[in-house]
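Only one chain is given next, in structure tokens, and it is the form predicted on its own.
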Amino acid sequence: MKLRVDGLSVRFHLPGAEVHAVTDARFELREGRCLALVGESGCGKSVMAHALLGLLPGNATVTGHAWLDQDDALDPASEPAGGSLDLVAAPEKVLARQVRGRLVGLIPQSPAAHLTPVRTARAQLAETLRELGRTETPDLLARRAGLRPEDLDRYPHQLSGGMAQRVANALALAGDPPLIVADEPTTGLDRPLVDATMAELRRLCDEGRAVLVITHDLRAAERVADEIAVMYASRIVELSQAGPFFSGPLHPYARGLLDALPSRRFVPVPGRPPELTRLPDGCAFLPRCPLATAACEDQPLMNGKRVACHHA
């Protein structure tokens, strides 16, 4: 299995106004391999997750492209030839039938928070297994996720926050999906539970599945991931492998995150990012670079390199 994202963008449209959420987004993620999608809060990280699923309210705009490469998982009917399908370019039938829960795991954010308030966990994973088509039991799925069977017997107000998490996990994978989506998995977790989650994320890349973290915890993403894909403001600004990223990464604002953890330097990066319905035509960084001429006043691309910086 493999996810090649093309040129993707989202628009969101309001009334006098237009949202830039993800601008021109392009990366491959194979199985066995976990990339981090990492940025500060607002730059566009959830919405390329639930772009990826056609979760998108309705005055949402997509283009570009994210090709699925699963030979062997998809209806010919509804296929392209080749065995890929484009998730954007799907109908609303493919991805529920199909894509959602049996090629593609979601875990959200805030998991508590997801799960239907008047039901146990027990019956919302029986639900999903049922739907699913799935001959596995809630007891079996519990198991594998850390669970005790009478876990799963409380409703979901009655669930800490790492059993939430668990039942979260559970529930993606209860479709046995080849890629998970972990949309800000360790909010609200206190240390040792973020690394429980991201040691369970490891895991699944070990039993080749691919895995997209999106996190703004860089501390997280360092034990977890074999790439990284750094966004500023609905763009992608770096892609690096995990060690040279972590031992040196090429954009400023790349070492700037770096640079304010506690275990760096602990200096915040200056300044504040620029609202997504005034983007500029240049570097959207620039305001906030130390390494800012004049030439960052024309946008900075990838173009087939790692990072998108005149000055890296």
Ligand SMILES: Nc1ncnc2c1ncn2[C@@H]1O[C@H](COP(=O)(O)OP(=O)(O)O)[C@@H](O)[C@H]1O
The other form holds:
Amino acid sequence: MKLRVDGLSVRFHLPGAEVHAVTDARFELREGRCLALVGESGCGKSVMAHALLGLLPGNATVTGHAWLDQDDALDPASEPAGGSLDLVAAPEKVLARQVRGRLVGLIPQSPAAHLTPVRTARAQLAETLRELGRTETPDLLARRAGLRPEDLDRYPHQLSGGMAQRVANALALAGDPPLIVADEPTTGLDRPLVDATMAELRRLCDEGRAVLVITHDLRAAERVADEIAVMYASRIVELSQAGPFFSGPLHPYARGLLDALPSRRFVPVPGRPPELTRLPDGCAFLPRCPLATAACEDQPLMNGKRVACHHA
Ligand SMILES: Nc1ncnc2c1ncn2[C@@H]1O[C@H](COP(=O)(O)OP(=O)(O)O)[C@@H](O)[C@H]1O
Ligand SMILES: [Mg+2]
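What does the same protein look like in the form predicted together with the named molecule, given that the last one was the form predicted on its own?
In what comes next, the whole complex appears, and the chain from above leads the way.
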């Protein structure tokens, strides 16, 4: 299994404005590998995740491709030749029946809020298993996710943050999908739980799944990721193996993010990101960049390189 994101863009149409939420994203992710997508709040990370699952609202336009290459084809009647499915072009019926939960599992941002408040964890797991046509019991799934069966009798508001996280993991894994997308899975968790969640994602990866983890926590990303994609104002501006990235980020914004870590200089990147309704023609980081020159009025592109910057 391999995910190939190729020129993926998302625009939201609002009255009198257009939000450029994702612009020309390109990356690959294969089984056994973990890619961390990092960047400040509002840069387009969740929108990218939702685009892969066909979960965007009606005012969104998605262009480009997100190919899911499979080793063994799905239902031959609905499958294009070659076992490749374009998640962008796939009709809702295919996304609902074959993709969500079966090929791509989503661990959502703030899992507690995502659970139905009036139903127990067991009821929600049972329903998901039924929908997926799986024969496992909720108890088995719970144990695999590190929960005790009696935890499943709780309602979402009775779950601790760590338990809600585990229920969300169990739900995302119920259909044994080869690709897991985890959107800020550690928001609101304390450090030991962050570490446990990251270790769990790494284990899923080492078992042979592909994992896309979205986080603004670079320290968490460092624990789990093989590769790092840095997103700024809707674009991926650096795409690098984790080792070289953490020892020497190339993009000035990526350097700024690392310098902001308490374990490093603890100095935040000055300034604020631009509005995604009014992006400049050139580099969107220009007003915050220590290296900016006139050349930056032209949009720097990755073009197969590791970084989109005229000066890196
Ligand atoms: N349904 C929507 N309509 C208009 N704009 C949206 C919609 N959903 C998200 N956005 C905008 O898209 C941008 C990216 O959001 P998001 O992907 O959630 O950021 P983050 O990187 O924090 O996950 C934000 O500016 C957000 O306001
Ligand atoms: Mg988000």
